[in-house]
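One chain comes next, on its own, written as structure tokens: the form predicted on its own.
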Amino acid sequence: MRTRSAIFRGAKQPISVEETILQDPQAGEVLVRVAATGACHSDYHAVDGRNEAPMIPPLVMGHEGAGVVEGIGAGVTDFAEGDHIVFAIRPMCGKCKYCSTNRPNLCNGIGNEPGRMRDGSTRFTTPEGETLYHGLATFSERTVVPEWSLVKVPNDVPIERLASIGCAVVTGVGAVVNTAQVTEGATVAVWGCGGVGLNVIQGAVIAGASRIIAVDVDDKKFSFASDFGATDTIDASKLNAVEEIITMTNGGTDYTFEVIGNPQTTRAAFEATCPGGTACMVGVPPEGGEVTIPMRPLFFDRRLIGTSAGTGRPRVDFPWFIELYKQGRLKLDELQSRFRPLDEINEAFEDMLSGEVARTIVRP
């Protein structure tokens, strides 16, 4: 079938929206009409050249989204036409060591090459026959994905509202509740108040943190941070955030989260913890990035840990997030501060870089 898709053709180039040919789903695969998809920094890192792997051009972009099932391949029994789904950014084979120990975010039981389906082929081409690589390919009107990359969700919530659950929400909230396991009454500091950082903040609220300090260099983001539950803000372009946090908390916070992927801010987040505190790196690190930390603070029971996709368990976490949203405890409406059509995908990333939105949602 013919569809329209946003294609990454190389770093430092605008993303092009083109007509593409999408094959029917094969065995174990599902055809999805994409209802909404978020503009995420993880994709933009390929566009700006910071981190291209595994973005192999030409590639149909996008990984965060929700949609409606329009067709199924042979052997698919858990999904049917009309089902509402949320895309999971990591596959879940259900059989490997990590899936079997409740860590499907680290699943290694699939084994497909980046940009290809498990059989080594792709489902997208140009009308001229050019092969297009892809993952979930949510920056497209329609996409075909393996069934293990989908989570069926109730249809009593507008599907557009669930677009960011599969990345920004599970990465941010999951880092708090699954990875760091923030305790009730703890103090928290968050470096980076973009879409994922805001979800770290609201994750800390859900966990019952007593004080949540938001750190950024763009003061336009602080109103969003406050709306999502930050009790304090620090402009790191004007103040030494580590010194400020240590002073404000009489020795450092119990937990810090670095949501940028920068060696310097990762070290700063570690240095802002109190003895016995935990610093968690959430942001995607650059290729070859390294961080060094002083040994003496580490000696006093401090921890520096990382998280991938919020240590998420999509089939468990996504329904929980939806219940929290229904109860008014998870802010999804507020996260979606701007909507754009697929043709404005480059403008959606400009929104993100401007700091003027919490998340721009593209509606293919």
The other form holds:
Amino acid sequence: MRTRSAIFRGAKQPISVEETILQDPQAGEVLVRVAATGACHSDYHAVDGRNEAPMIPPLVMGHEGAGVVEGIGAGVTDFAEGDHIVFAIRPMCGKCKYCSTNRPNLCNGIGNEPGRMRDGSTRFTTPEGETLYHGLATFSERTVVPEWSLVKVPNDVPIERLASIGCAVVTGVGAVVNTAQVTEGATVAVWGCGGVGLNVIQGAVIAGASRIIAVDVDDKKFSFASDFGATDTIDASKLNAVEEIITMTNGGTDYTFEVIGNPQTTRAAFEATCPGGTACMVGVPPEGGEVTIPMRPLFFDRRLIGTSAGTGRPRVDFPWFIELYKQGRLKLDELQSRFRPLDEINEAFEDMLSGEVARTIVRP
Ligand code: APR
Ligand code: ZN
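Could you output the structure for the form predicted in complex with adenosine-5-diphosphoribose, given that the previous block was the form predicted on its own?
Up next: the whole complex, starting with the chain shown before.
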């Protein structure tokens, strides 16, 4: 069928919105009409040329979204036409060592090459027949994905409200609750108050943290941070955040999160922990990026850890997030600052860079 999709044709050039040809879902695959999809910085790391892999051009972009099932391939029994779904950034096979030990975010039982289906083929081409690579391809009116990349969700919540659950929410809230396991009453500091960082902040609220200190270099971000539950803010373009946090908390916070993907702020997050504290790197690292940390603080039970997709268990965590949202304990409406059509995909990323939005949501 004919559809329209946003295509990454190489770093440092505008994303191009084009008519594309989408094949029917094959065995074990599902056709989805995308209702809403978030402009996430992970995709932009390829557009600005910082990290190209795993986005090999020409590629249909987008990984954070929600939609409605429009068709199923042979053998699909868990999904039917009309079901509401959220895309999970990490598919799960349900059988490998990681899926069997409650860590499906690390699933290695699928073995896709980046940008291709498991059998090595792709489902998108241009009308001229040019192969288009793709992952979830949520920046498209329609997409075809393996059934293990989807989570069925209740249809009593407007589907577009759920657009960011599969990336920003699970990465941020999951880093706090699943990966670092922040304890009630603990103190927390968060570097980077973008779409993902705001979810670390609200994850800290859900975990029952006491003080939640938000650090950013863009002062437009602090009202979002406060709305999502930050108790204090530090403008790192004016102040030394590590020194401020150590003074404010009499020795550092119990947990820190780096949500930018920058070696300097990862080190700063480590240095701002108290003895026994944990620093968690959430941001996507630059290709070949390295972080150096002083050895002495490690000698006092500090930990520097990483997280991948919030150590999320999509089939458990996504329904939980929706319950929290219904109870008014998870902010999804507030995350959606601006809506744009697919043709404004470049503007959606400009919104993100401008600091004016929590998240811009594209409605293909
Ligand atoms: N110190 C403090 N804050 C910074 C710094 C810095 N040196 N550099 C950038 N920031 C802030 C920006 O001002 C912005 O508010 O980090 C935030 C990044 O937010 P977004 O651009 O909205 O990115 P987001 O989608 O939240 O992703 C953040 O997490 O999943 C990863 O790939 C993603 O690496 C990216 C990170
Ligand atoms: Zn993302």
